[in-house]
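Take a look at this single chain in structure tokens; it is the form predicted on its own.
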Amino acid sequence: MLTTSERIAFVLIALASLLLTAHGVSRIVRAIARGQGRPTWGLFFRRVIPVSLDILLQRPIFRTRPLVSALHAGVFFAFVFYGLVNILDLAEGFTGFSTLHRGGIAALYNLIADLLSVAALVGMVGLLVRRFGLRPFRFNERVFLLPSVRFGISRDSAIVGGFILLHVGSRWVGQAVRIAESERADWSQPTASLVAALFHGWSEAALTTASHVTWWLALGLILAFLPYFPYSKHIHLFMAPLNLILREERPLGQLEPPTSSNGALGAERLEQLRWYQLLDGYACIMCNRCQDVCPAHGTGRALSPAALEINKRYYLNRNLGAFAGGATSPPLLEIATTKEAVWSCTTCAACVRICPVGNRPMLDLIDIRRALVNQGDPLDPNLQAALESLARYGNSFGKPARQRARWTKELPFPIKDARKEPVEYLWFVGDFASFDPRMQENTKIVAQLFHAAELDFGILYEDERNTGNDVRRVGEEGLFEMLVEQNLAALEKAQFRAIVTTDPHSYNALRNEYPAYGFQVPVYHYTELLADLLERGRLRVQQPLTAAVTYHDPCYLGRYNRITAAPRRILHALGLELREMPRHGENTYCCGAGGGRIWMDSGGQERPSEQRIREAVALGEDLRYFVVACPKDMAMYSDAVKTTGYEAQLTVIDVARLVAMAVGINGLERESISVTTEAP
């Protein structure tokens, strides 16, 4: 089809394009390699097939936004198939081979290419209308963005969108021109055959020219786009699969130890991040899903996980040669995010879970915190006081260790000392459940339930310390390790089969963080144990409860550790009507306490817990109870119903209180629980 001069021109342009593209890709590879650590390539060979299948089926994309995901899928499937289309079109141009008016496999190929071309064009138009018409990609005014980002996002989207429309559109129209040249429709290309009618009456010379023009537009555009490709958002086509395939196989709740550079912990600059944290910037598709679920951004704070990743990539793109060559980057707090944003993070991991390409912006924030703490940067006064109390007393309440188990003296039965006699379950109570007066009543109820079920359990009394889950996420690695050592020393004194804990934060640390220090025993959340005791009849419902309730999944229970069924099994067993909030299960919304935020001043801003209460109230005026299974949630939401003005309408209650009410724990005043009941 092509003339000799066209063939020579194409080959020369292709060589230049590929050389420029290879140069850009090599610089990106060298830039990513400057990050700490190296990929585990054994993961690649073990995971490449299952992860690739997930990507090909677009499963990560379809977690949310079904309509937008469908539009993206149309573009994606077409783009994947167009790898074959472009090869065959190239062969047609150089050899004259054509699949037009052929049967068998050629006809099937034509049909798929024809339909996917339309899917890509419709999908791309829909995505561009959304991006530039509806303009969903917005940051609140407090979010830090590099100057190049503000214009660059729109420019990049327009270039990529324009390329796809012209590339696919030219090929689609080109097929219509070839059908018109043949003077008969091709049943295997139904949409192109319809378009061919537009060229009816064109001269042979005009059709030949149009055929050449559309071929060059379709394939020549690829050559023009390739050198820009490494610097565009389109590079996620290769970086995102690599990111997902090479992602470390560690639990979400287990942090890697901090990186160390010249004796400094954490990450102050780009090169102090891990290699995959640099890869994250290039894997990002700028879909903004992480920002949409971020409780900090949702309450008007300066944090945007999306902006963090986008800033990283735009800085690297503008300084790629120097950085890849070994130049030191400016501080991350000057090019990626701000200190205010860093300390706004609740470490809820919603951004990590929702990201369709496996990015982990939360880890960048924790590493920056580690660097700030290591440098002795001034902290929020309340946070500083909490950390000092944890270092001195092992709890954030500033209470002597001997007061940790004072609540046990108000029980009508003794609780075993697991340091002195063997028990089946060691109950790791946690700070808030032990010291906060509001939580102590719930703690005593849990103890009564365990006692009523004849559970063999005990506690560590004054030897228990805070597990350090939030201390580590604040960035105080040294204090975390000290608390781990103190707890492990206490645990070594005890004899037990498993641990049960009241606090999801303690649960996460004991289950996911402590194994790195050699501690491996079964760990259960108290809702798992209560659900089991109810189902096995060791706790019997004496009087079913009838009330409309909603349940809040704690982040460190539901999202981090996927314990979502046990609390709901309890509510079902009690006879309660459960109404789910829109965000529930692993998609839960954070109360705002995690990552040390419970110890920090909110600055008068709205808390995520207040948004959550409004979400619950919207479920109906007859909704009476907001059920929690975390002492920190009890504290956060008890305050939130007051500040939002819904205290008279909605009661925050721990799930253990509902169980105690239904099973008829002796000595528990029903009036204090305020649950409407009916006889079965």
Second form
Amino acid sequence: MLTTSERIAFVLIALASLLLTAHGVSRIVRAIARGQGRPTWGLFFRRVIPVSLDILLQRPIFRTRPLVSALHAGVFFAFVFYGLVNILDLAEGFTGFSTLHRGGIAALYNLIADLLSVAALVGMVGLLVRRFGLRPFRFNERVFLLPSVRFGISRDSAIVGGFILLHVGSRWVGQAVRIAESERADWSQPTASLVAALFHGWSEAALTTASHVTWWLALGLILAFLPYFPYSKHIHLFMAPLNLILREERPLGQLEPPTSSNGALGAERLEQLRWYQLLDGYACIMCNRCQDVCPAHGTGRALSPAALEINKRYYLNRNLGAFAGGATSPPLLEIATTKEAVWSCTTCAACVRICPVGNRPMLDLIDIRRALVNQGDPLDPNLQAALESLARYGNSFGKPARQRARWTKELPFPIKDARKEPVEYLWFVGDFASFDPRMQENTKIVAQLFHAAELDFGILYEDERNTGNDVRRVGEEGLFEMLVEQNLAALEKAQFRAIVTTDPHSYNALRNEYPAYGFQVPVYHYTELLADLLERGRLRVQQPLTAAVTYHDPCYLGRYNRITAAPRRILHALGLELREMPRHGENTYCCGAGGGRIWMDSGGQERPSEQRIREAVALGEDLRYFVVACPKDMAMYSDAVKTTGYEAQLTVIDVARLVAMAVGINGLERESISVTTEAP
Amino acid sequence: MTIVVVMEQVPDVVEELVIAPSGTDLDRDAVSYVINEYDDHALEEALLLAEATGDEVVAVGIDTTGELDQALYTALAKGARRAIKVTGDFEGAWLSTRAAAQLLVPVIKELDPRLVLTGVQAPDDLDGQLAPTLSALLGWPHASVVISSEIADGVVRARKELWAGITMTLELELPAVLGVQAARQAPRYVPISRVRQVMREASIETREVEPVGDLAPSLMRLRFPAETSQAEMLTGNASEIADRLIELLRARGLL
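Having looked at the form predicted on its own, could you now put up the form predicted in complex with the partner chain?
Next comes the full complex, this chain leading.
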């Protein structure tokens, strides 16, 4: 029990501490409220229970790094339970009430507290050893970091880690002292009882002093830490759940239109970001998982999604009073990231998917692009040429629209004009599949397969335009809208039941972006249709294939739209041996072409597609095919397999071509036979 | 002060050109128009000059296509302050360069600019006569094949390309006329939303003119260039290719 003067001191310090903390929290709330838009609070009531359950089970954290996640779970569970522990310890200090040596529920409480204290201490020591001993948190030298960040991350981690160790450790040792005072072990606190042996032979006075000191170190420390808490990464305790709960219900593949302030589109400055993008900074725990999966960072480019969030928070914390009070922030390109980083994003959404606290750094990058494009900032010349071509001809190839369906002339049968007669499936072919000479062969094969399966399908001929998926992600919203309008006008002329696309990017736009413009039609990817046609016997395998293959999930198919089973069903139906790369399914690695990157210069640096080919080659020398289901992948990997020198060993092939080989289409049977004989 | 940019629309050669049954014109229904590439560079150079000096850029064109608005709105969206189109009874005519210059001069005089920029050439002005003709009619100094320019101390310094990588810098008294080969930097991208906003908010001024005299050369027959021999791809190993190369060069008396 505390002395009267101790009690008065505690209450006074607590008041001061709470006031300071409230001041900090209110400034942060006002800073976040300067972001655009407002949360939908209705979501809170709907989501609070399911999201809390997710968090209690630590699901978002266990997506990767199992060992580190287990250490975190120890600290996390202890912290949740310590809410109760701290209240009871407070009551003990003020009233003398004690759970020591009691049976029943009190014993259970003590047991849990005892074990979780150890879990927290082990977890925290493990995490600190990792952070300061193994130093896994590095940024490549091109990543922009605010000067305050370089030292700040370590200091913040040391303070938070030290606080947890001291707080939990003092409470644990304090229990040991109290057990020693009682002169007998408490079976419900096995570890504290062991520590109590250390105090064997201490005088009563010494033990009383130790009891007071440990109490103050456990609970008084909270008061000392509390005012710092809002500015520390520890605030993720509240901000992360809030971020996950209030996240608006929108498919990953659908962007919000750009924010507009005084006619300026996108985000040039902090206050032009949306409220949740500011919240992201405070939810970030600096775990760098996003950076680990980022294909831009992975190939040495200046982009680190983690650094972006960390910079945002450090800038805000350093200028919180002014910003919360309405001061204009400097441009994001001076405080958060660089132009090079912004333009190296492939919008693969790996960072969004992996983030345990629900952050979406990719959206910031797109919003900065929107601002740059709108201000007329000079663009990569190839990108500019692509956009100008898209505006003029509806494709990025600089070819007249009239040539879009030229590939159909080389087919032995006509393809229905969906504008003139009703069809069951409208095939939205896409730019690369229509115009790129390397892709046209595959496109003809897909047409032959559809034809052989007697599918009722047609195309829009010269009225099809690029869907604008990547145009939107480049930040050219006006051009995106124009392409949507043109496509909708063309689609309106046609009668069909569903759409099938070749390109996952078209798929994503038609499936997720176009509904916002009133277009609601079932959309399928051609792999879904081919899988179905094979399984229902409308395409029959004449000659099973026996090669070992691997399959690359396109970001916009596998991660964005979770279509991972259909292509694998096809490979299975053809009899191929599928070997998975370590990164597959929703966890796939980007080829580097998305978000308009395919139109930009790679700057002579290593490309993600080259890393990916090496990942495939590591699956075995007998791996024969690198199977793709995206025309852009075909382009990227056909290049990468050459530049990495594996062209003789590994063939990049579209899944449709494999189907054609197995079912026997258009003279490809012979090729299939040679495969079967060569395969081991 | 004012900088005038003269712009012209030309058939887009990316699209397939079709000769009309008359044999003396393109099939106008099949033609789509783009801004003459060099005029686009002239506009960029003008905008760069104006950004440095605070001048006002005015885009001027003769509407022979009925679609000039599109090009002028784009110019406004890029940063021109005013846009003027000269209209009259010459839609569908291939104006001669001299006639075009004569139609433009009154508008230029009205604007009283200190500089006039236009593309060094155009598909219908391959010998680059527009800039010199304007300069002669206006009585102002002129430089063509300009690749960068600067207004300072009451003169314009224009760097023009000669040959073999040699350039020379001329100092011209203002007002002057420049035929631009290339702007200092690639013509800027203008976001579609800005063009659409300009189309809603800005307007294009019109100068109706009564053309006199011969506007266009009379065409006897229009035809596509006769296809000449195809390129030959040399195949085989290095020494086979080398042998074949030597053989080809010998056959032409070059070795």
